[in-house]
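The data below hold one chain only, encoded as structure tokens and taken in the form predicted on its own.
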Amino acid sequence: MAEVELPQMIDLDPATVPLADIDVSQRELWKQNKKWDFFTRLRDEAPIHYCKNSEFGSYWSVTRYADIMEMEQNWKVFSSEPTIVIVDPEEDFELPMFIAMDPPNHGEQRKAVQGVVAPMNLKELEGTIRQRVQNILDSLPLGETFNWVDLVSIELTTQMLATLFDFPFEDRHLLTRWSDVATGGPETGIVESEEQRQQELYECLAYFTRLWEEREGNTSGTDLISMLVRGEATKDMSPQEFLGNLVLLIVGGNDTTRNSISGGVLALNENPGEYAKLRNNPSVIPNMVSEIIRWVTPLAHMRRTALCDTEFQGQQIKQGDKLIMWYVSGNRDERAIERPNEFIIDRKRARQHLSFGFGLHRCMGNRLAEMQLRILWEEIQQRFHMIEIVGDVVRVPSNFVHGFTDMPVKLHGI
């Protein structure tokens, strides 16, 4: 923790700031949104740019999109390990999780679990995932104020995880909890110590721990504890690697189809002329998919550690330092990207973006988000000609999770 008194981004001119000074890893800038102009700033003029004082400690940023291709696939230099987040961990609570893994250890265990999305699996998840946004649909309010998060995104999301780990599905909102502590520590008001956020997580794997002493035995389970019993790779895991990659499961599945349920929703709302585009060509709802989740980004960043000494892109990197990769900035880069700052449901090549990672770290449960997302819209579209927001939109306080705590929405019918 570094103990300089740090300028506060917020009060500060992104266009005169010197550039030595750009932290943009300060909550405050993610919380109001006004982190933007800061990432332009740093993709035009230093887009390796070194941040020697921060609350998470010295770090640079990787702001461009080739740029973040290039470290995504340089693992032997740029290591996944000890974590993939800006914060270090505690020394005391390591999480060992295969995303903060480099081969072999990642690929042998990702396989342990990658059957849960293969494309069978999914055609016969479509149904479940289908009737589920049904109801949960129909049950809203026309015309009463609600929050668009707490009705719909967090309560899809929660339902689509209960039937990946096959989990008891009246105890279905601690996953939610689960996930929401696993990335938010006591400066996000989500809890309120270290202590108290530790204790909830080890709540969560005497839960799992349960679960997996049921399916023992089990050799036909196709849900993700009983594919972690039978992996070989994962049968033997420590309680704390268990741990480990039970966080990264339900992160994973919960934040970036959550967000993006979101997301989507509020990007609709301030591009009127895509929203009516939308109802005209109900066809585009694919495509537009892949736009919402570029624009919300809903995992801002991926963090690498530099195995050793080396230069990238002009700037020498020392051994250990942190390196993080803002996927919300290479998702704005006009280099790689056509009138990046607009939100375009018909873009070309929409599924390009860097919302999922690249490589062999790329998020395993891609097609599985974009297939709810699909679903999703294909039923608001048949059932509401607008989901108008009425208030002010709250963003989670943190630079990793890229979401939305509040969400107030009117429904019009069609």
Contents of the next structure:
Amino acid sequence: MAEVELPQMIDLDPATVPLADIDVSQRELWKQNKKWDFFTRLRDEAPIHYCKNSEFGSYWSVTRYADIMEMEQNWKVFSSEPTIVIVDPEEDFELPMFIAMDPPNHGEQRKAVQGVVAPMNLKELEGTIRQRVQNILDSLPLGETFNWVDLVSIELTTQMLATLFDFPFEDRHLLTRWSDVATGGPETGIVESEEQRQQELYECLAYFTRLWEEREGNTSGTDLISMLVRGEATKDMSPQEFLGNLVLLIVGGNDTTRNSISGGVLALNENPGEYAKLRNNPSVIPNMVSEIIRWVTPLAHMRRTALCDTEFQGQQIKQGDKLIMWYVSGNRDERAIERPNEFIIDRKRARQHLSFGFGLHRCMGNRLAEMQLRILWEEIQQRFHMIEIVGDVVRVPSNFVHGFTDMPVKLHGI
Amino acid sequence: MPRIIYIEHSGTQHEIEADVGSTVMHTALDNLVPGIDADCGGECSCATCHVMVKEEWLAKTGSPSETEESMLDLNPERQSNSRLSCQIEVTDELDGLVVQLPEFQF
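Same protein, different condition: the form predicted on its own was shown, now please give the form predicted in complex with the partner chain.
What follows is the whole complex; the chain from before opens it.
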């Protein structure tokens, strides 16, 4: 295919660029956090918007809250197969996972593992999580600059994941690595080549296959691997399918909460009045957690693919078209959310946000995510007057994982 | 006005006068009955307004639609009398309806 010279959004004025030229998928917009005004323009003027040329080929953008909700409900037309991200799967390296399946396979595989993160099970985990949060927070240096992402966000979510998989604790850094490798191609700098990426993911598969074999005879394990071993719909998975579902569970439980942990610190720093509210009234924490998850929107989009020609909100969608539901935009839609650009920790109906998705594919780990964040903020408020951001925040150059790699902070004790 | 009785997991009861045409979910939220989240706002798309309908009322509340069924099916703590309360419309016929709330919403 001939190389097409694409206009660079980062150099253009979102208010005046011709609508047809807008491409919100460009990494630079995400790296520099300059996507917001483009999304506002799309929501107002072209809520179902066609981008003809992009690094990822042509795609539709769905940017309003209500339209995203409607698309999520209509799985018979808008399929989650073959993938739920804007980038198409590598032809020789498909990773089947239930998030990217339609009924009935989706439900069968999901049901095999979702008990692990069901609220009943989480009650048992609360003590362990709190203990781990306390240990992490107590090990942090007071008054010194450090990267919050590394020492808290990554460490905490990785420990949590190791707990859920009953993964050897001393090797837990591998989980972080595999999560990064799974979502980041060569262009992100995480790996040098696609070959390296695939090789590392096969190492992940080999490691987990050992754990699988160890647990095959065990009928009582309540960890995720043991549940996959026993699940009717999962016990005979092919190696590639096993890897796909591992990647799903690792990324699902890692990048997302990691970035909500970091993003909450940023939001409170940018909104000192809200930080004061939190100090004066820690009982607002559960509500604040929902607001943080909306505010951060740790996964910026989900993709659907049209199974047939159809009309959607007046636009003619062709079979096979790629549709990107921009959660990050829906969560800022003034038609659905009052004062959406403000971070308000005691916001009414804060739970009504798109970050977990809706419909059949609604996030399975939503209660676990909320619990981790709630416990973290409860314990933070016991220890620190302020987590102060003291340097430049660095963002992930991705239109899918919406988060941070660096957040230099200094802690102030109570 | 029809009365709806919500029983929390702890056993606490709330007897609420409901508006005909509202839903069992909205009636709970409007009257601050705890235990229902309704994250999707009544779209049958999140399953966080899960209730268990007292057996003798099941005939009057009807059975779940295909969409509701598929959402309920994802909840490992689902019971045979589970419903999503956003899908039960309040009618005069439901005067006295008793629903139990689960310990947790999924």
